[in-house]
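Shown next as structure tokens: one chain only, the form predicted on its own.
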Amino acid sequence: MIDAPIAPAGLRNSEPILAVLRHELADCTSLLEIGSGTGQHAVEFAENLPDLSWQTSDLDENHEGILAHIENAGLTNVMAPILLDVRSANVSDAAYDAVFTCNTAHIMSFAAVKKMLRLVATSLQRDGVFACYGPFKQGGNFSTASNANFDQWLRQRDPESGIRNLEDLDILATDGGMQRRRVYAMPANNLLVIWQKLH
């Protein structure tokens, strides 16, 4: 067993967002992972949806905690991690009827956000699903002060970061032609939204 990096957040919120992908994600076959981080989802998604295949990715410093949770879980339906970052990367057309990302949003620049969903709606096939698990804002109000304090902190950290407005990830994915399907209300204050590829 190779020690592999484990991020308590991780480990609170992957069964409720399994609940939801094995509903959602019932007709889907190929995934693509942006930002697997520890890799902890992936492998656990990837047992509990055999028929999935799971494609893992992030940037270099994160493949090597990716590649031991691959190891550890001997699974063969989820590939070791390829180099993406949303700022530059190129994906094949059509290549996917799945995406995935897991609190990626808010830690990225509103540029590079616009970025990830032009490469979500690029790489997806038509009626492709898009699941994005994270905080967002609701009509430009914070659901909780947790929240808003938590959106403070990141803008700290870094003025470029911090919590979305839903409506506006709608807008980037229109102009992908993509639609909101649904909202899944999640621990910590968080939501898992689906969007569909039409065209």
Ligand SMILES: C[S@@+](CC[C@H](N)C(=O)[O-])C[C@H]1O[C@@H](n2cnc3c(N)ncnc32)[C@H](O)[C@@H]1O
Second form
Amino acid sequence: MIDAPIAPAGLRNSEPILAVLRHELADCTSLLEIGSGTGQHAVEFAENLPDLSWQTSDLDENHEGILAHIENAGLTNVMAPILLDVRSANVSDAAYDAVFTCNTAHIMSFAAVKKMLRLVATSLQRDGVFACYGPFKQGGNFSTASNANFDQWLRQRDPESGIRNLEDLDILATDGGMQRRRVYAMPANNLLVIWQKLH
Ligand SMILES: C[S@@+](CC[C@H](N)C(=O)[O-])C[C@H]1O[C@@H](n2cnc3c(N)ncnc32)[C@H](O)[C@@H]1O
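Can you swap the form predicted on its own for the form predicted together with the named molecule?
First the chain shown before, then all remaining chains and molecules of the complex.
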């Protein structure tokens, strides 16, 4: 076994996320993950969703860890990471029927979030699913004081980061021909939001 990075949050949230993905991605066969991070979600989810081909991606600095998880898992349906920075990436049109991203939108600048949503819209086939996990504001309001504190902490660290308003992502999704379908309440005041590509 190669040493592979582990994020404690990923250990806590993987089971509830997997339960939703099983249901929402039941008809999907090819998925792009944006910001795979440690790679631990990719191997766990790919192992449990064997009909899905899981393409990992991230900035270069995370590739070694993702590769270590993939190597250790020995799965045939999870692919080595592609270098994907949403600010500059191009993905082939309609290359995937699902896109998943976890805890990325509040880490990036809003300009990058806009580019991410454009990239998602381009890369999804008609009827494809975009599943996005993380903390969100709704109607401009934080759901809890702890999310408000987290937002403050994020912005002190990087003024361009911060918890996003779900309705702002809806606008970007609509611009890309996607519509919000469902919102799942998840542990630790996070949401798993599902959009679908309409055309
Ligand atoms: C908080 S981590 C989440 C990682 C993983 N998805 C998880 O849930 O454990 C944020 C991830 O977003 C990625 N990221 C940040 N900016 C990015 C960008 N411009 N393009 C693509 N990925 C980016 C980081 O490299 C990191 O892997």
